[in-house]
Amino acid sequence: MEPKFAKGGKLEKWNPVFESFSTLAFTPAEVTKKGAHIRDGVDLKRTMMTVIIALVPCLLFGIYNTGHWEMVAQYGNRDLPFWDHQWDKIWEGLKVVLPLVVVSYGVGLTIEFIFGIIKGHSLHEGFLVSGLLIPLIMPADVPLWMVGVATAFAVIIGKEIFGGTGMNILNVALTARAFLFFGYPTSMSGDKVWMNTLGDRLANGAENLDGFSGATALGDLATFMTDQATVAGQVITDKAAVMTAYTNNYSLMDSIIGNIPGSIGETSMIACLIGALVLIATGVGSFRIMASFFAGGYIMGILLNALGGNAYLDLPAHFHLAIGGFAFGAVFMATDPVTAAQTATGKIIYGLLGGMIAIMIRVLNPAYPEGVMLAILFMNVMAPIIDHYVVQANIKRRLKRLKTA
């Protein structure tokens, strides 16, 4: 089939489409003619596939956890055992997650194909990862059309206008989430969007469940800044009892395992750490960024504990690392090789500041209890400046060494 798509062939204009599928399945036919090059079987597509493999634990657990909270809302029983009715939960989770993945990849790849044909180049491989990241950072109840619009915005405005993969200054998946968060906030926050319950309630005639609270751990934390706190829908005015109620409802172990409401792929710290091991072992992800991001978050948590004053500030620093999208952001978002810092020292500074800013936004802004997205997007913008000053410092140090010699 290749000659038909080659230059001069009948289907020449469709070569970007053919070439993309061909190189995805086979080693490219191009060989080095001259000069020194690294000879390796790993190319950009295979690097992206490694990230997808690392995301599989988060995807699988996200499907199960989504199904669990679907059934919790369906029966109005928050104490439903997590490991019961496994196949029912997997089925319920698939009905929610699979359409999101299909829409994300369908819209994104279609746009990539269009730009590839117009510009006459092969598809940019970066969306292989972004297409899976986008549904994983969405709440379960987000409408499919919103995912499609956000994906189109992220690919066109966040990437293609900058020149495509490798040229974007902001993480594509986080750009999609930011678009929805600021454009359609009621569909991305609150206590009703984390479980797709309306269809189940109507099907079972359970209109009496309208008061059921599906708030996330961070959603409940946000109420700790006021004179009263709400934990799992229960209002508590005694500050001494707030932390006990919170830890009983969102234990550290549940937060690490992921048995809490939240965006589809972000709840399980264990799944994120498995992905981190894959990325670090294969050299795809930066250990410096991951470790410094966690360190920055922990340091900021300790500093806020020292301030004290309310239950939110007093929350133990290690809790912040296990809840919300902190671990997912540290492993899969902050380490984006295109938008992160490139120098070794810059990666440490980038991760440290990112983790600190994420927790600072989370705690000090009760209107926005999850600060990871904004922190990483802000550090994406700052990454080139960090690298610039790191390089300049290296130059000055070496010039000083030369004068001394």
The other form holds:
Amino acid sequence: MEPKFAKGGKLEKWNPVFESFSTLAFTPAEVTKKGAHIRDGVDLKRTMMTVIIALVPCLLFGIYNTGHWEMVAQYGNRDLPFWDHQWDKIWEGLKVVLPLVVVSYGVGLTIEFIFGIIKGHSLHEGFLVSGLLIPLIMPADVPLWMVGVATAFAVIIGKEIFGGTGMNILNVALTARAFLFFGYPTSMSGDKVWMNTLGDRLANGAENLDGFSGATALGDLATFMTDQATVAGQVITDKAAVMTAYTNNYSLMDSIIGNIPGSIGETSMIACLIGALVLIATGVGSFRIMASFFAGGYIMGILLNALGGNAYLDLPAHFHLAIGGFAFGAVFMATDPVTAAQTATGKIIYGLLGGMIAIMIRVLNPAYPEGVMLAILFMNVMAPIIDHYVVQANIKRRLKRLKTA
Amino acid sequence: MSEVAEKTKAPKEPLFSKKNRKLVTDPLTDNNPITIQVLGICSALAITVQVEQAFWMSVSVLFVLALGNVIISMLRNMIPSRIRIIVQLVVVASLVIIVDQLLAAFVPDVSEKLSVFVGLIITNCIIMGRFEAFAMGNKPGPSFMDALGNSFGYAWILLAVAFFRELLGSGTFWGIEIFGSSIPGSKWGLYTMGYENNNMMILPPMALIIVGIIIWIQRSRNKELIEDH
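The structure above corresponds to the form predicted on its own; please give the structure of the form predicted in complex with the partner chain next.
In what comes next, the whole complex appears, and the chain from above leads the way.
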């Protein structure tokens, strides 16, 4: 089969397509012929597969959780036990998540193949991970065509323009999310999008149940900055009562396990941490970035606690690490080796600032309930500058040592 | 910065000579003020939300640049080079005030929407750039042609960007609904199938990205434009 695709063969143009599938399935047979080289089976494709394996817990939990909230919306019963009707929930979750995954991979890989054929190089592997990250950071109710458009935008404008995988300055999956976030805000956040079909149901005049709302923990928290806090659809004006109502609704344990509404793959801190273990154990993800990202978030949380004043500022710092997409962002987004800082010191600065900015945006700007996406994109842009100054500082220090010696 | 005016007596050449025609056609493509010289970007971001605004902006710039180039070109031998910027500013400012008043008189609703941006034509880099780089050193005829070329080069980019931003951001063209109506209760067209306008198209960054895509297409068609690093 291969000769047909080789140079001069009948299907020469399609060689990039053929090569990518064959190397994905089999380890390439080509070996360097001379000189000293490190022979290692870990090429870019294996690295990417490792990340995908690390994402599996998030994906599985996301499917189950999406199914759970879908059932909640169907029965209108917020107190539905989380671990009941497992098979129904998995089925409902699959119905939501699978199409998202298919659309994301379908659109993204098609564009990658087209660019591969135009430029005459083999398919870039980068999209293997981005294609799975994109559905995991979408709300359950997002229309599929939007996911397609956003994926196309992210791959073309976010990546191919800069020269393809390894050259992009922004995280591709976050670019897709940012595009939707600014382009179609009503479909990306608010209280109607986290459960599939809830929006339709309400639009068709279905009764919204007492004390029931589709808002996420962050959506509720964003109202804490004002005089009238809202928890699960109920307005509370007494500041002391706000925190109790909040923790009754979303306890710290809920946020860690992740059985709360939110984007598909990000709700569970445990699943994210399992992924983090896989990434750190295989050496694929940077421990420095993850640790400093969490540290940055925690430090900012403590600073805000010290500032105090209203219920949101008083929210214990460790809560911030568990809710929303913070853990997911720290583990899978900030550590993207292409867009993160490269130097060891740079990685720590990058992670610290990223975590701090994420919590700062989240708490202080009521227009953006979650700040992780914007913080990481911002740090992506800043990463080369951080690296530059780290390297310069190193050169300066060594020059000084040279002169004194 | 200072342009040395060549004062050699050239034989009188017709207004539409080959060289002069090039002055018009060049800025349209290979020497476009926005996509190649990257001038006048500010207004390309600010007033390209709707095609109508972009059109009137282009007309205003055409008026100011054409008249201004001719006036500066006629005055070029009288302007002391030390205060030339001030003289140029006085000319642009007077012309812009005239344009502003004309717009307010004849198309008041457009004038209201463009508001401060007409006044900001004074600071449009293309205008000062052409005065400095061309009108100060050339006769009125070629200066006029140069002004035409640059304004049209400016205009088509503006209109192209505005076309996509208005179509995808509001679903309209010149205020006419193309994709249907998204008003709840009287939805029709694409919106009944779940289509939504892209709010990002309304925001300035998208104008930058569309200009970027135009630059991308332009450079992939003409490899000479790609500068090496």
